[in-house]
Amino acid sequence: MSKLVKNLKEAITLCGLKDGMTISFHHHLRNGDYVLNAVVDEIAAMGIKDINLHASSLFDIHLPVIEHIKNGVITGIETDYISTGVGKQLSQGILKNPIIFRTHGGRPADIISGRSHIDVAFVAAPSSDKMGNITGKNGKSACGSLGYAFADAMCADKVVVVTDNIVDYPMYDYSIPETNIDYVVNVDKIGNPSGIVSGTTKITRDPVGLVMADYAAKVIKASSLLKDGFSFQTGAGGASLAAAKYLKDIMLAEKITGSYCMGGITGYMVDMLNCGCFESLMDVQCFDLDAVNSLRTNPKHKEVSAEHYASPDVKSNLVNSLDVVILGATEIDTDFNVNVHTDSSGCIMGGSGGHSDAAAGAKLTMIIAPLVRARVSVITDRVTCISTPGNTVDVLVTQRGIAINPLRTELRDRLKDAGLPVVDIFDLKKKADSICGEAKIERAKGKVIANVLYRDASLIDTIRMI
């Protein structure tokens, strides 16, 4: 027996895909993904229209989808993140139905609960056997963790594996088992693994970034959370990586061993594991090829599903045991609400991803951002779009000082006692306005083009057409 079929067209036909249905994709190949475009092109060639595209994230490699929106093949999008190039096009209101933005934890919760239904899931798999046991750890297109594909494979009516590396059956070290898979398609190439690299993946050398990173590490040290068993998440931006480097130096000097580090895993997190700073890495997504190799070879580096990472519907998850998370921001307002969906003009250029999930779960949520970016203050009276609510944000670290959420009086006192430059957020805003002038930004008034859902599926904000 074999689930192998000749090509994508045969798989789509066998799945019974029709007008008005929903198809899904994961984003572990990130800006190197070839599968989404290939599938949508084939659907268009077959004359199928009015498709709802349910992708965990969309990157600029997916710009060809714009033409399929214009010709009516794609009429809806559900996702957690949209990169700048695609977002700029969608901000013009070209999509028939409003985009649905979820979080990385909210997406699997909605899929598994049935609130969000998938007719056919297309799962890019760097390695598969003939029955559909799959992994992302091996193969010429290895991307590491397949954490965001688990819910799709579990719950879609039909599941198609698309791979460029067929191995002998049965695959023994699989991530997703054959029990979830209907068909397997072998193609020449599912993507370019170098395209999975996210963020700068290099520690910043910018003096402003280094000042912020130093402050961030000192905030963690002063918080009382940095002790044996400490858990941590950070991103792949240059300042965040620098903060992780400074934190590593503190942990090694004070002989502190944390329990786990998680999030999008980079080589810097792998280095912290190998140096003994953490007992394990919990990996829902690899952000560089060093992380892919580590997941393949180190048993302390564990693959986890998006549900395990951050779903609010499960009995326990990793974000709810998190001590500290370092996050970024496009904007933050004086109530500590954070925007990572749009720029200050309202143009889509991101999404929550795991931002609001980690902020809700962590004991200490830290936003690290320069006071001014491109001659615009990062601090505003009201963010253009609320991605993460202010009651889940504790600290804003800038190069000009550290603002503490008024709800966190004990933390404010600890940081002051440590000699850190604690500043009221309104005073930070005044500093920014004195540098670049007070911005007069009005929210867009066009039609609603996106509904932003919080991790519990409630509507937290909307985005309007530019």
The other form holds:
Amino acid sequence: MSKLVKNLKEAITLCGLKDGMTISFHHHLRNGDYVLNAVVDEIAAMGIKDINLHASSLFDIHLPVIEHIKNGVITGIETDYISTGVGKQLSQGILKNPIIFRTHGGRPADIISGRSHIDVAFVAAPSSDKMGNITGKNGKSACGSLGYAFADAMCADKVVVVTDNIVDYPMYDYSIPETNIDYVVNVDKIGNPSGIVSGTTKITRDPVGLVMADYAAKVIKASSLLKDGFSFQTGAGGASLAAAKYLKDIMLAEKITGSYCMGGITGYMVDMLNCGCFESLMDVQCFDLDAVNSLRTNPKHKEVSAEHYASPDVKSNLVNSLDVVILGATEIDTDFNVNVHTDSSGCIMGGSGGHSDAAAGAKLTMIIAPLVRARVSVITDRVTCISTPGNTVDVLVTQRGIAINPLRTELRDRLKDAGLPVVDIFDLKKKADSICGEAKIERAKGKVIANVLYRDASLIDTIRMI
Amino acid sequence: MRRSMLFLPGNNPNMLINADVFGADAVIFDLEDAVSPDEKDAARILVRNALKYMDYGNTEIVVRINSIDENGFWSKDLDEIIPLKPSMIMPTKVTNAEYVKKLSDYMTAIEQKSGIPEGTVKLIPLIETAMGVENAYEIAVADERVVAIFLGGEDLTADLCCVRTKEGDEIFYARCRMVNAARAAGKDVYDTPFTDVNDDEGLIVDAKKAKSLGFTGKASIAPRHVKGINEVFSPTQEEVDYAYEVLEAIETAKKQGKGAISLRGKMIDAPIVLRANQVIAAYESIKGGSAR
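For comparison with the form predicted alone, kindly provide the form predicted in complex with its partner chain.
What follows is the whole complex; the chain from before opens it.
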């Protein structure tokens, strides 16, 4: 027996895909993904319309989807993140139905609970055998972890694996087993390796970013959380990586061994694992080749599903055991609500990803952002879109001082005692306004183009057409 | 007290609005080498506006202007900058007292025109030629505006026809002569930047060398070097404790009517008291802080 079919068209036909159905994709091939576009092109060529596109993230490589939105093939989008180019187009209100934004933890929760139904999941796989045992660790398009694909593979009515590397059956070190797979399609290329993972991620050389990173590491040191067993998540942004580098120096100097480091994994996290700063890496997504190689070779570097990472529906998950998470923001308001979905004009340029999941779970949630960005203060009276609620955010680190959520008086005292420049968030805002002038924000007043769901599936905000 | 002086390019708005966040005691907005000739006017306007609108708190502001022999940029620089009252102007390639006097006279004219008390803006001449080094003392005493002199190692080694090295043997004479001239004139003296921005250990070695020779502080072209310079040029806790002990011992001796006293088995004489006062003054001015 073999689940191999001739091509995408045959798989789509065998799955019985019809007008009005929902198709899903994971985003581990990131900005190198060929699969989503190929599938949607094929669906359009087959004359199928009114499709709901359920993708864990959309990148600018998916810009061809815009044409399929305009011609009625795609009428709905459910996702956790949309990058700037696609976001700019969607902000014009071209999609028939409002986008549904979820978090990386909310997405598997909604899929597994049945709140969000997938008719056909197309799972890009850097390696697969003929029966659909798949992994992202090997193959010319290796991406490492397949963490965001687990729920789709488990719960979709039909599951199609799309691969460019067929290996002998059975693949013994699979990530997702054949038990859930209906069909396997072998194609020339599932993606462009240079867009899937960067060669190496680098810490910022921006002096302002380094000042913030230095403060961030000192905040962690002063928080009382940095001790043996410490758990940590940070993003792949330059300043976040620099903070991790400074944190590594502190952990090595003080001989602290953390329990796990998690989130999107970079070579810097791998380096921290190899230096003994952490006992393990819990990897839902690899960001660079060092991370992919480590996941393949080091048993202490473990692939985890998005459900295990952050689903609020499970009995326990990794974000709830986090000590510290470092996150970014496009805006933060004086109530510490954070926007990572839009820019200050309301144009879609991101999404929560795991932002609000990690913020809700971690004991200390730290936002790093320069006080002024492109002539606009990062601190506003009210964010354009609430992605992460302020009651889950503890600290804002800027180059001009550190603001503490008033709910965290004990933390404020600790940071002050450590000699860190603790500043009231209103004073920080005043400082920014004195540099840029107070921004006159014009709120978008068009139709609702996106509903932003919090991780528990409740509506936390909406985004309007600009 | 200036331990660290950080050069920032005058044509970089992001650096200008963040100049005071790097922990440097003084920042030097550069209108000279960091700015290409076709951007001189833009940089001049940017720096002027930064001085006009930004509040840099306790960070001292210095502006490095173009040298007197370069296309008249220097006078345009002063025309724009002096009315905004930076703490100091750093003239470049200063070779003798006449250079300083010419500059000071021009600054006086601008101050008078702008209604600023004469002598408000000070000078920290950048000495970066063989002739300048030889004339360091006359430069240091040329004008009341001069509060410090500054050694520029890169241009100097070009003038000396030698290669600049990390070890700095080639500028050892210049360093010693500069320190001696400044101290003889009762002025501060600042050491040239360590230019390998990725070598944090080399920076510390170089800063310690400068401190051991008598420099007041050291410049940097990299914000990441500021912390190391501040640490090297801050008095250590041991030095501070000893200085307070010396002053206490002197006080006690005075009360007891003793002429000569000893501390830790060593006679306390005038130079030791002077040094103790210097350490305490430095400590007080930085409030025991290090980088930030």
